[in-house]
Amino acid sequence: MKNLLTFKNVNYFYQTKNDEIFALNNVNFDVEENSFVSLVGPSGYGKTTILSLTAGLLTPSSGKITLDGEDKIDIKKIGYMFQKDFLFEWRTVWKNITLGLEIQKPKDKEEKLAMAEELLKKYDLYGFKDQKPRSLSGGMRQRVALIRTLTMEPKLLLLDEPFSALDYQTRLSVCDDVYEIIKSEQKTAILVTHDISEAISMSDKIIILTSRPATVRETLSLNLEGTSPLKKRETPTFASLFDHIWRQLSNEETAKNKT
């Protein structure tokens, strides 16, 4: 399968008022087309930096990042989902979804508007298109945010803790919804999460990072049975995978605290 994203020997430094911080050290990994990849690691040690580098918001100090065969990051090929849905309360669901089209005015705007309408119908939100976001549940708001992103037809979705603001029960349901939409629309996604269970249940591959300067400690390829993240949590190998990743991260926390 073709690699959509490649990090090759990527290093990243940044300057603070008093010091230079070595954030990433020789990071190497690939993300294949139509795959779902999760980044897990110690808190505050490189995961979001990797997303920012992928999106072209930061430039690597050295090394090479390739997106869709190109060395130069094309921001139009990136879709970003954050912890908050960032829906504007004074705009309707439809107006929120089409905001990017209003701003960018692409040549194929009519085609993208038609696609947005079809996505709303496909994922049971069409009846809410003229309502304001305040009338939606947390899960519905995240589906709207994802459809807004998909309407711009990105090649790669970057998900930065998009479920962390939800209560546990809603989080499980929304994970299923988002996973179904991403897989159905044949999109490639990278998820940053502190939730090991979430990473295992949603991912084809998990990249475990070390503490700073972060590098790839281990890459796990997963092939769990089950049609949804919730079902995958019930598989026999789920617990052993959780234990393995938890031990890896615990070792990193122990090493970090000793330095």
Given for the second form:
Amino acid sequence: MKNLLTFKNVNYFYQTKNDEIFALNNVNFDVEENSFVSLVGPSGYGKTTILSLTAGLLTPSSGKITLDGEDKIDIKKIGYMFQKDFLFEWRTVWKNITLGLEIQKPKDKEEKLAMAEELLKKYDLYGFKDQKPRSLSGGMRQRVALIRTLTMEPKLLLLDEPFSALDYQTRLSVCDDVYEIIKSEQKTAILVTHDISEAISMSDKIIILTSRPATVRETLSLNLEGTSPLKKRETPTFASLFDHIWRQLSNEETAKNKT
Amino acid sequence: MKKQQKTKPNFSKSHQLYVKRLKKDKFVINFFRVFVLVAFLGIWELLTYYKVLDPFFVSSPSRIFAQIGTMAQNGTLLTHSWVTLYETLIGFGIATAVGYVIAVLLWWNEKVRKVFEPYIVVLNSLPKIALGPVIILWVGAGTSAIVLMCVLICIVITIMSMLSAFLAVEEGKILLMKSMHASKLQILFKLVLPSSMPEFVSVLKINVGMSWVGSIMGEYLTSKAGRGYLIVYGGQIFKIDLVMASTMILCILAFGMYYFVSLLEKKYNPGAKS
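Got the form predicted alone; could you also share the form predicted together with the partner chain?
Shown next: the complete complex, the earlier chain at its head.
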């Protein structure tokens, strides 16, 4: 399958007044089209830096990032979903969803509006179209945020711990919803998460990062049976995978504490 | 029939009691609000009637109402009130609009903001009344001096409050806008300005009070008409009834203006209790 995103020998330094933080060290990986890739690793700058670089919000200090065959990142090909839903309280659900279209004014706006309406209907939010976000539950708000991102028809979705602000029950069901939406809309996605089981249950590939300066420690290709993240959690290999990643990460934490 | 459905859904007895108690509490609060005013005026009247207090120095409600009646008859009630209201509204409008625009410009350019920050802080702590003589020299005695005083008193706080509201917009929301490829102008109009509406309404509320301070200060400095003028004039000729009547009218006017602003608050900041 074709690679949608490639990181080749990417280095990144954060510059502050008194310091220069070496965040990424020679990072190499690629993301195939229509795949779901997770980035896991110790807390630090690494994971979110990778997302910001992918979105073109940061430029690598050295190395090359290729998105959809081009060296220059076209932000219109990217959809970004954040830890918080960042819905604008003064806009209705519909106005929130169409915010991106309002900003970019694409030529096929009408088609995209029709698609947004379809998505709302499909994911049981159409009834809330004209309501303000404060009347929605946490899970619904994240679904609205996802539809807002999908309406722009991005080629690549960047998910920056989008479930971490939800309670556990909601988290599991929203995870299922988001996974289903992404798969049925045939999108490519990169998920950053602290939650190992979330990564295993959603991904086709997991990239384990080391502590700062982050580099790729291991890349795991998964092929779990099951149609949804919840079902995948029940597969026999789930526990061993969890154990493996857990060990890798604890080694990292020990190494980090030693330095 | 329709009304009945609305007010009497099938709630439990305890809920009905709860609603009843809420209504009763509200009534008690409103009753005592009026009571405090009536009692205050009543005691004041009695104390001056029985000469415990000298009405020459403290006036009395009956004298104040008589004074207001006289002013209504000879037409000065409306003319003088209008002069002050006019100055206040113009000063309030200019200060709020110009202050808002300056805050937007400072938000737009970080370097300009950093250059002007210390000046704004100094201007904020300066007692604006100190500029009185200079203002009269610059724009001449009269309405423009009063309006300028009003503007100076309101504008700095408008700039400071709005700027901090603009800067308090969540970084993540700005990042979201950037990830949608929004221009800075779009970030301003679609995110920063609408999300700072609640703060804007509270700036309006602050400015209602401040602009009255400004116009009365201005009238103390230089004026030929207006409520502030009458207060100074009444004080000079020892006509406390006039001073008190003008003060009372000011209270009513200021409250009216505050009320209009709090209607806006209900629209833009429904969560806030006014």
